[in-house]
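The chain below stands alone and is given in structure tokens; this is the form predicted alone.
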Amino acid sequence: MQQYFVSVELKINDVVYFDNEQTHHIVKVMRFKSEDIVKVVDVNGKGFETFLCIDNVKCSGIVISEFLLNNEMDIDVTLVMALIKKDKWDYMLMKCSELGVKKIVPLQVSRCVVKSDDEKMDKKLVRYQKIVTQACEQCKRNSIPQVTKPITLKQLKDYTSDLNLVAFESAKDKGLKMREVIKSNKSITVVIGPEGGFSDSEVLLMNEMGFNNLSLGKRILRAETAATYVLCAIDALCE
């Protein structure tokens, strides 16, 4: 059943009105009818299914009955992302929105390619919200990350959790083990570098702020693969 979120707070017998995007959805992609019926996550993360109401081009729905929704990872995952071009970034967003991230923050160092521009990231935040939200859509989740502004090292110390965790190539013979980090911890903060990788230095400073170092495994991966390698073992490991 196809599954749409509400930025309000729905209880039985509310009419819930969908947005232009939704209704377009709806109405062109999905072709549903009147008295169809669709599933509805309100913005406290709850599921209701709702009965369709579709007038001409305008499109609602009555809340008919309410649905057990429990399909978030039992870690909250924090990834900070450090920027790579477009359509892996875009990759990288759907991919780990559906694995089960609960926040990405895009990270600015002296490797990546891809450079934040102020005057454009409002733009580009907007249109990143809009590939989570419709990956979560399709995944059914209960919420959707939130996708930051870009940050640099020195604003790192802001986005800790539980476990901090920097991933990193060459620690692969002495770094951590996915294995060995996944224990009690209720939340998790991952850092993955750009294409180019982190320099010794950055390394050093994530180091002095608490985060340990994380081996990937044998090979050195892309960082896209890297995000969502990250994301399939937290998840498997918890479970």
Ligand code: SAH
Contents of the next structure:
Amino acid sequence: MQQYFVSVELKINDVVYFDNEQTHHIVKVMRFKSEDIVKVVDVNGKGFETFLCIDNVKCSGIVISEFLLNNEMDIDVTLVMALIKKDKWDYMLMKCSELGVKKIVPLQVSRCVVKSDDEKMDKKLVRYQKIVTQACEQCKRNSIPQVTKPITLKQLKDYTSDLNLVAFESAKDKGLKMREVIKSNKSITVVIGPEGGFSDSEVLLMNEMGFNNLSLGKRILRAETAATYVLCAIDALCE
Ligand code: SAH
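I have the form predicted alone already, so could you send the form predicted in complex with this ligand?
In what comes next, the whole complex appears, and the chain from above leads the way.
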């Protein structure tokens, strides 16, 4: 059953209003009719079955029942992801949203091929949020990951968790393995580098900030693969 997110709190018998994009999807893409039922997730992550009322192109719904929705990971994962090329970035947004990431923080480091452009960033953030929202509607999550404005390493301290890791393929000590570090942490922050990797000084700075080196195995993964790998490993080890 199709699912949509709304940014209000709902209870049974409420009327829910869909935005223009959702209305277009309901009426033109899914070709739903009045009295069809869709799932709506409210601002608190609660799921409700909703009776559609379509009048020409206006679309609303009557909340008829609540259903149990618990499709979130037990661990809050914050992915601090170096900016990479658009198509790979979009792939990472989609896959990590499907895999349960809680927050995605774009990171600007020295070897990023893509430079964050403040002027265009607001528009990009709208596009990023749309990608993660659609991924969460498709995989039936309770909540949508937040994609923040890009940061530099100086601001990394604002995004720490119980466990803080930097994926570094050239760690002399080979770094910790996922299965060694994922224990009963409630929250994890993982930093992934760009196509060109991290400089040694950037890794040193993150180590000094309490980020331990993490190995993702013997092979060198593309950045978007590394991000997906981390979420898959946490999911597999903890769910
Ligand atoms: N330096 C790499 C390119 C960077 S890979 C090269 O020589 O080609 C992009 C990012 O993915 C890295 O910065 C790192 O964060 C992560 N990564 C990829 N493979 C990894 C591995 N085997 N172990 C740890 N991190 C890895």
